[in-house]
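In the block that follows, a single chain appears as structure tokens, in the form predicted on its own.
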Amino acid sequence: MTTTVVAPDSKADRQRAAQMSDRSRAEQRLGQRLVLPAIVVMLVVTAFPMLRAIYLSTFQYSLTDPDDRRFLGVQNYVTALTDSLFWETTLNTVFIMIVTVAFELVIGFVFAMVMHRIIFARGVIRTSILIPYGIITVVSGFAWQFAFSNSNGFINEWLPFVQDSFNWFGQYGSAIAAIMVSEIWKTTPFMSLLLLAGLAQVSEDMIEAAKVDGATWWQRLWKVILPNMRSAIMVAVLFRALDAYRIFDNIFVMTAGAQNTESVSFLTYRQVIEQFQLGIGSALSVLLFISVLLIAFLIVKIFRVDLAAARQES
């Protein structure tokens, strides 16, 4: 009797699954057709500047003497890659990216937990946490430059182990720390917002089942919550790492590249805007683009997240 009941249900389930699969494929094809115009426009808009930069990077081209433009091939790339200044700025940029993303991931997850679990004044708390992200980066850079100033800032007064006359922007260590504090304060809400979306997708049934099995809070965090948030964590880290690697505003406002605090973006800016060297500046911008692609590839490989499987598309 049991067999006669189960067999038709299994067949019906397979038919429903096949129907859902056909429907999913049809929706997928429709989605591809709908986004195709946007993809074409995006490629045209983004491809032209990149191809133009690659073209200019093969010339010795200075705006102060445009008639002396000469074809160099890959010489600008060789010059950049053999210059110690390029590698110093690259290491400095990678250091800023790793430290800021690490702090933002931890603090952002705490904020996401608070926003997810809070049961009173939820709107006020969520708005308060997200306020820094709504402030323009240049404005927050000026605000933190004022805060760290040894003449009229308040950071030296708040820190008992720092003298009132201490100049945060007088040496590399403290200057880069001030820049990273401004960066972390500004973009942690963005990280927490992405993690909050991932936290909302964790099944409460699994958490309750873990509680019933006697799992502690730490065990539920490491064995249930974080593994089910891996896709959201990867997206948050990917977005912020790429953004942090392109850091420019805070360095421009707070130190203007002094005390060896330059990033790759700031070095490119100096070559193109201040020294009018379009050839080597374009080569640096192409190297920056390649670095961003490499970072994105590494992060996706490290997390090993199949986003199609996460969306149950396969």
Contents of the next structure:
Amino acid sequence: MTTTVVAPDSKADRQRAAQMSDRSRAEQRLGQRLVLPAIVVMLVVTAFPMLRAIYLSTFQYSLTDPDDRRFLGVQNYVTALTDSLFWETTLNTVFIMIVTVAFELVIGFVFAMVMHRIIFARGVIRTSILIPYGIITVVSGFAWQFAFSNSNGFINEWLPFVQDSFNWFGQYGSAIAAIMVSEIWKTTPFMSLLLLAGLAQVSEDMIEAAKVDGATWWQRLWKVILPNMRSAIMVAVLFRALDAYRIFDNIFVMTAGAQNTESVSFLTYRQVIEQFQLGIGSALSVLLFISVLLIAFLIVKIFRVDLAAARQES
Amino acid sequence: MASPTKRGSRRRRTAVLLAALALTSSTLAACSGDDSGKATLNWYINPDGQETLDGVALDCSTDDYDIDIQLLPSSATDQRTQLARRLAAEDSSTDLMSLDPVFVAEFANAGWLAEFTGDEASKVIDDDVLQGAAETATWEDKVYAAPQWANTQVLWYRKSLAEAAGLDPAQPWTWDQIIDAASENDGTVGVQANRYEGYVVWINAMILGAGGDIISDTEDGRDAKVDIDSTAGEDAARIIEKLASSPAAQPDLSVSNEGTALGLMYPKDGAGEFLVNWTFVYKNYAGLVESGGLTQEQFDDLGWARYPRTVENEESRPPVGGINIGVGAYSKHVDWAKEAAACVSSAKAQGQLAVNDGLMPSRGSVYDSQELTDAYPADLLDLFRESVDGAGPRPQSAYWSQVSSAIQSVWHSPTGVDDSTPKRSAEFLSDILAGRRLL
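Shown: the form predicted on its own; wanted: the form predicted in complex with the partner chain:
Complete assembly follows, chain above in first position.
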């Protein structure tokens, strides 16, 4: 049987490690050898493209003009970070991220409660709630684009305060709203699934005890259920926030970036794939990568969840 | 010693194994291609006229090679992206490709297209090829593609609408005239103004029509001269501003494309439209008569005229599009592919495409052929031919994609265009070419 070896992080642990038996050491070496191929594959698949992107980001390099390739150093980063377009798209992406995640959190929690408490037709209801998540984002983007279309969509007909000829994709406000509706519809089930897992972990005894103590439904929700779900909520928000920050498909399908609805991913795509500008495009993808790390760091900090404690490690 | 039962089962296992091996090897042989050793040339086509092109590919296959058709996505941008991905990776299986003319310069400059030299060049571009189309197949005075069909835009309109507005069909019309005519007579003006290449086609045509251009000296790459901030640029901006703020603007103006405006020619309410659009429009409405979507009377009300003038005293320069056939530089069969390119762009193939699919020829002689004169009204054929011959191509540049996107970025949405647009556009374009700004 193989034992899990945790890296020693205190003096006592180091002493214990020093006293490891030959057998333990042999098992450790075997373990390292077994994971080696996976590490190599990871490096090839993940690290190489990242390093290549960093390398390319130091050039002015267009695929259609290979003779014009010039070394620029960090100039591409300076260009990106001093360009108002970069900050506009970043702001837009953060806006989309905050609004969609907020909506998804609330709606997803309601769905999770429904899925958790439902007594009849449980399977059918759970499946129905989860269906949108099974649909490919591009397909859902097209579906919502048709729905919002002023020539063959149904949204204008359904909404009494909107004229039949109203063009949702004609201006920023309504266009971004349509994109966010599509995004929220598509990914709320994922959020509710993660929250359902958290909800299932909240002890019924605690809720019962609170009930016996006379706590109202709201009090039980705020004082018992939500605090005990903090880890699950953080994981749900973290996953969705990172996903939302990389939003691309819906925008690509619904507006193609028109009316300033571009996200950072879309801006990067435009440089690399549409314009063949490998240098500045790579710089943007590196910046996108750094922002994703930053968001992950911030969310973990904000929720102040001890992930080790959440995993029940000492 | 093995019992008879065991022997029997072993034999059965051996037989099953042999059968499986035989099946696998025959399947593998089938996968590996033709046993005769005949080469296959892959031809990446855009989805227009697919059935006709299947026949053309069959006709142009020889004893040495078969031409195999591969389908590209429907949007020009996606076609370009997919081809570029293959060619950037030096894909040897991309032998022939149908290219939007505006990509020829980019692809040639990147080294992705094989050059047609000597006889090959004079075969694909001879005196029969119309001027507007021939210009799109060259880069730095070298031939890199064979024009297969030439698209052009004309003004389609409802005769009843033009009559009500008092427009004289014998005289060339200006943009101002058609916008006023539509506004005053419950009609609309159909254009392509979504944030895409089609919008730049419109802007470019209007600027050329006023005697200007977007950029010049394009061989200088990033150092090309930016000319859009000119009187011609201002004329184009003024027309867009006028249309966008007039009742003639269609509700989906900012997302309009070649397809969206088609339905407004025969609306439930209103007098119809003036529509600038490609040559396929005629076959489109003719098809609707056959399928019962339009009455013959409605179809007879469809008129056509040369692309509108930007300014009264200057001849219009209609957009030119179509398809040129390029040969992949990394193809294993470059010579055969060039031979095939000449064949698929021959007068015969062009005639078939025109009659079956409404894709107009780039060769002048085809316009005189019997099959075409039977398929189209004579004055429409003359108009198409004159339009391709006098067309104004978009600037050819290795940076066209950036130039086009930079224009779209500043000029979209049409409702935001005003007299400051050309200046802002020129500054932005200069910065983009110099790599100082993001796009």
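Residue numbers count along the first chain shown, from 1. C-alpha atoms forming the largest set that superposes within 1.5 Å between two forms make up the rigid core. As the structure is a computational prediction, the values presented were derived from the model and not from experiment.
A.B. asks: Is the shift of R29 between these two forms large enough to count as movement, that is, does its C-alpha move by 2 Å or more after the core is superposed?
C.D. replies: Result for R29: yes, a 2 Å-plus shift.
A.B. asks: When the two forms are laid on each other by their rigid core, does L51 show a Cα shift of 2 Å or more between these two forms?
C.D. replies: No, the C-alpha moves less than 2 Å.
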